[in-house]
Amino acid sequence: MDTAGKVIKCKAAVAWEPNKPLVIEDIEVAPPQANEVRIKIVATGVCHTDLYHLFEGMHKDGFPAVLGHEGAGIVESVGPGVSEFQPGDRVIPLFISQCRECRFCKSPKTNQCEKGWAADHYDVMALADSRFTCKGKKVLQFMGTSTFSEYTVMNQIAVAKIDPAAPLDKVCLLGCGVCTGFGAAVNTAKVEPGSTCAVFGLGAVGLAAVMGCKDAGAKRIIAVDINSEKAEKAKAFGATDFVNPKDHNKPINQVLVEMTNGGVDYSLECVGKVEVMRTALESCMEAWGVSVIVGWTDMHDIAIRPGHLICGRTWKGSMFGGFKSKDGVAQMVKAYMDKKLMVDEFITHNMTLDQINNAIDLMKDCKCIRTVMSVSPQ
């Protein structure tokens, strides 16, 4: 049956209010007003953003919403003024925009856009119109994107069109986490060949950051988490050396610093957490050293000695993997089916939408990299 201009009833894990599970419903999505595109949403991945927006940021304003935002699909219709897509195209959703238009999207400095949810309401997640009901009442629209949907409806400065063989249970990774992890490491900090880093935090992000050094041509990978369970995964992407801080009695930066004659080159911090930001900067070497925050949050200050960076360190950070998120996507794909890139290798588990509480407990218990839910038939 044909759907183009109708609302189509679906199902969602619908996030009614913070630090509770999800609850799959039957959603409506209506159809895509001017500039919009709507997708069939067929595979996403669970990122830690949408755990901490459930349970961590727990914004009043945030809910109810579908979360998910690292997920790949099929448009199947378009609104008036739509003219880079049509029905049938394999999409990715961004949760940066890239108009093209804007003076960021115009700068070679920052792959930001001024058009987009997160140009007015980062601290929500969420814009507050979206396209879906539930039981009468509007459900916000998580990061713009929402892929723990069955159909999602996207502005079409926020989704790239991808390589239509793309495996979209695999590219689907590339919306976040990969990307995120590999871009901070080769567009950000700007590796060097025959530099030291240093990568805090070895879940996807980390180990994205891991594989974006060694393609970098950094001749010396530290791989820095609290779960030596890791160790091996690490170096499967490029790391030479594992450390644990649970296995030292002094600051892990200290060891850091005793390990590379100084400090690390590059730091990259894909943690999340503000103690570790520091602890990131102060791995560095004094002189030279960049360090890049790259995971999420915004619930604490950060406090830093300013000699620590008077002395010639570069604090960044990093949102997306500073990619132009249209084109960055659209290249990395073709990077992975050009065999360049590993994404396969961070899936460990595959599930269903309505098994999405068991893939959040795995994230939680820290007991997966990636697991990409089936959401749609293709």
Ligand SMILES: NC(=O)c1ccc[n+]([C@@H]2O[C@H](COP(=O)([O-])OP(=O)(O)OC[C@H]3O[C@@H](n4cnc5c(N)ncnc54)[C@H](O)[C@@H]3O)[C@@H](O)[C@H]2O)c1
Contents of the next structure:
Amino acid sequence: MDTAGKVIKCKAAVAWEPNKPLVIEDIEVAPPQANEVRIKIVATGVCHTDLYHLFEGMHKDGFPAVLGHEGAGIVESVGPGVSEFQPGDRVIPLFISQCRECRFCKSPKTNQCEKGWAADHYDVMALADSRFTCKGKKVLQFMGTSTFSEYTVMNQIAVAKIDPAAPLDKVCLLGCGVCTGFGAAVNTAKVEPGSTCAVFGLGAVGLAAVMGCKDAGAKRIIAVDINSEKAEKAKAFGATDFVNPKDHNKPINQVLVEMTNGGVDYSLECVGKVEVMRTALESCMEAWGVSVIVGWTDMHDIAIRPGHLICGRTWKGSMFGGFKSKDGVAQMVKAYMDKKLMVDEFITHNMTLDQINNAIDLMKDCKCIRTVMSVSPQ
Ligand SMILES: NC(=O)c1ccc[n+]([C@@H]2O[C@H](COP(=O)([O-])OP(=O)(O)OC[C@H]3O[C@@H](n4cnc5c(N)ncnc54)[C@H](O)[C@@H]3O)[C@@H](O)[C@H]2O)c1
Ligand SMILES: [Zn+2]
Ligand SMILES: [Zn+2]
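For comparison with the form predicted alone, would you give the structure of this protein in the form predicted in complex with the ligand?
Below is the whole assembly, all chains and molecules, this chain first.
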């Protein structure tokens, strides 16, 4: 049946309010408007940022919403003015756009784009406008993407076309976690060969950061997590040491400084807790250490003694691993297809969209790395 130009009724997992299970609903997805594409989502990962919105950030204006921002799918139809995409293209929706025209896109110094949802709706973590309705109510598109839905509509500046041979149920993870961690090490920290690194938090983001440190030639990679079950996985991605802060009765930065004769060259915080961000900074070498904040929180301030920076450390943040989104995703899909990048190894569980609350519980209980949800048949 030709659906182009028509409203599509389909299933989506709707977050009606914070701190409540998602509800599988029939939603209406409007046809794409000018410069938009409508995408059939085939598969999606669940990332901690989805849980952050639901359980931690809980911004009252951010609901109801369809969460999910780590998906892959197939273009169903395109709106007027779209020349880059056509029905049948394999794509990854992007939570950071790349319009190629704004001053951010034109600068090599950033991967931000002035035209994305974050430009004017940052606090709510959603687009100002939405193509979704459910029971007569507008439902927000979380991070502009909403991959926990059989169909979504995106502006073409926030869609990456990928190799049609790439398995969508694997490369969906390049829509967030794997690119975020890998790029934070390679693009943001700019880890140098022979260096010593520490990665805090060993979810998909942290494990991808470990992989990035290894790829950049780090000689020692210390993986840190309060869950010792993560040790083995971290070693499979390239960690040389594992430290569980719970096994020590002194501050973990002190432990790392002692292990490394003065601190690591690079540390990456992949947890999203301000106290860990400070610890990560204080774990790096005072004269030249670089610490990158990757974990997401917008609820608390971070604090540090100025002297800890004045002596020579650098504190940076990294969004989506510093990758210019369209270019970076296509490049990372190619690296995966060329067998130069591990992706399958992040997937610990496979489920279907109706099991979304089980997948969320698994992540909440720290029992998974990534669950990939099968959303629509290809
Ligand atoms: N900057 C970005 O662009 C971006 C993109 C994606 C995700 N994120 C953020 O990155 C973070 C990680 O995401 P994820 O999907 O890998 O999450 P996850 O929940 O799978 O992993 C988090 C890990 O941190 C560990 N942890 C918790 N407290 C700790 C502590 N005090 N010390 C050490 N380890 C601790 C947990 O045991 C777990 O293994 C989240 O905050 C997420 O919102 C940021
Ligand atoms: Zn994410
Ligand atoms: Zn731009």
